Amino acid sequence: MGAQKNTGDWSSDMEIDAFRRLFPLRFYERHLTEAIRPDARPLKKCRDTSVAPGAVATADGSALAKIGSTTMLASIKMEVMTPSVDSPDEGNIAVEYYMPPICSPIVRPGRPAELAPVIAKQLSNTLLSSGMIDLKELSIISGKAAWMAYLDIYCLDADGALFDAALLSAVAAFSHLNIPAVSLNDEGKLTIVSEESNGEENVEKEPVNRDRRKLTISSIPLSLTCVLHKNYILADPTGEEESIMETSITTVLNTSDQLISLYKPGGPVLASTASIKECVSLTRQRIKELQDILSDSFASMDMN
């Protein structure tokens, strides 16, 4: 009798998933009446999310992140550069992120996927206009010498929310910074002091900065994704949610409460005004949850 039992579900478990594959919206939308999601979550839930500092020990500063499934690796290196001519106190910063074919089977061995720079910019765009990092802080020397940081952000699982979580990984990865120190060679030009010489070599002026130093980190930019369907809104979808449902909206705001970005790329929904507000409303909440997670992650490497 077991035997039965257990045959008769494993066929109901493939009538479940044949229909599902068939018609995915229908699936969906059979949950939603329940105001319940296919993993269980309620509508407006985010998935479990992780930040693991440190994870890449030859970077200046480097994080893992994850929400659910969906995986990021950022990574960031330091260069002098001599700063532009209009910012002479300023330093710069450079974002590349990265779709490799392992992440996702709809991106294709030998070609870019379209994706990777709109999120790119999108992340350069809200690092630089959140005021999260003062850019004279990477200044060196006036006109002379400033860093540049080269932020990579590798995607190594796609599974909805790619930008929540390269942000999130970005916002890690700078916290984690810890900035070269530089000095004067001989030859009057900067070099970056290793831990090893301690600036002890080949210096015969002052060092411009004999110690690691970490940068000021304020009004912190997160951001949450909403995908709306009819009359519903789901928080953080998956990547089989945002591929049924189309229409989206990632709102950035910083820990400041200040409005950072709206972004909705297009999508047969209308975004409503009353659905602005709760997506805002949602992303509220989001910044607590994250910045306790942030707040955690840090406080137990501390400990390590």
Given for the second form:
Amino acid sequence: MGAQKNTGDWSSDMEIDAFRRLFPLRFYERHLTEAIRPDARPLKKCRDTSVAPGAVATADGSALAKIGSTTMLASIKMEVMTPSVDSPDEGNIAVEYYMPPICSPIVRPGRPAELAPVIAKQLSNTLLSSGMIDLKELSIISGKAAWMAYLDIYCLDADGALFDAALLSAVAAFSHLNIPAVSLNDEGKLTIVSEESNGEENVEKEPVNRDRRKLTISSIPLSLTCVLHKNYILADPTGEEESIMETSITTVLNTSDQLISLYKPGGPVLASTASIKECVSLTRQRIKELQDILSDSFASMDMN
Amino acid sequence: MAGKPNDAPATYSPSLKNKKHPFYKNSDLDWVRPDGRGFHQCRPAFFRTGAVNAASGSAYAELGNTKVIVSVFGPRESKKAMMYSDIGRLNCNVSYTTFATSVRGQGSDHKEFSSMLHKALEGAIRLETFPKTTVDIFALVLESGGSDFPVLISCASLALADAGIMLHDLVAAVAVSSLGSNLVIDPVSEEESYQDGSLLITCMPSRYEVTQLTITGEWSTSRINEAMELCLDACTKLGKVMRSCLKEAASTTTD
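Switch over from the form predicted on its own to the form predicted together with its partner chain, please.
Let us now look at the entire complex, which starts with that chain.
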């Protein structure tokens, strides 16, 4: 802006960069009037997304999810607990979400990101209320022992749409999960039945569940975050977009097309019914994309 | 089942407690390493820079089951409480994920590694090039498969180079474990748990200078010499792998 010098490409590049830093909102508005975003996406297009199941060797189920450069690593470890008296034939899921200092310049050691507990709570609400997993399937011996699934999600690279990526990695990790086969030992504790079953002691102890098994996963919850600015709706915002345009709407639908949650945490833009409807229909399209990505990634994993 | 105490930890991992027959016994002279490597053979090293976009520089390293990510931020403003300094500051932090070990851990900070990483890198960085500011080096161990600390150091020096921080040279680190009468290079976790002593060298391969040397356990002078030779030789080779990783990254960005 101002004195635009045209002394070669390099200097004009510098000018744009300075403009972007000094007047971020105007920089974006100039793009929005042209219906394009600085990363060359149309307003309603999501970034490239990929899922890699089985990324963590030490876990019972794991997945790495990437949306653009936002990266989430989810891992599930199964431990045994005594079920509560209220629900003797149900296991449980404990969700933890971490933003280690490596993921973003705003997180420093000892000073956790404000966002992290919010996302953790949203994730745990979404996973438990969506009915994706029947907690009864996590029971081992009714009233005596049940599985506690520890789901730990690490944000490795934070660049917007953190909840979407975290949820995607979580559902992929649950799809990848294999519940280990266990048997009772003399002390009344459960131990894993080794796959070769070479230990003689394992053979006689009647295995509590005979095979490693998968969970049955009914309708998967998936989400899309949109940023609102004036009349514009931007799907799948980057970190920069989220920090400049502060109003966001996160919609969670499941694959049976039911609404799980709709989250609009305030912000300067008041959403009209029309824009909320628009967000929901964008989410519906996005979920079809995500389902294909998920099934492709699991298909290619099975081939290997 | 009835005798299950209620005040036991809320959950426990049902993994097998009884160890598979140990691969190494004290009397053994003839034994094989758990992953079948020769005693003086390192695991193949994989490095990649630019793993984290949000950081100024970053690197990912994978040696066998050991997987680490290091991000570098800055140079940026020092904490307000810091005194004026005409050379730059370094701030290191190392943490583990909860799934780094086979039994779910706490995922806490590793204070010892944090301060040792600081000391290992300090000598290689030209701190005078960024006065009054701080460079933050944050590391996350995704999976711990043995020799975590040397891998962290090598990975951190690549991340620094990726961030464009001025260095005298890359820093490569290799550890040697002493098991009975044998010296094994680049030990895995299982070997580390049986070791009588360990030796870790952190050096700048092109300058042939050592920034950190850590020895634990009982060593004779001749064995120290032997181990140091082994480590320095391996550091030189590791340095070449790291250098080629940087060159590769530079050539792909200019294309």
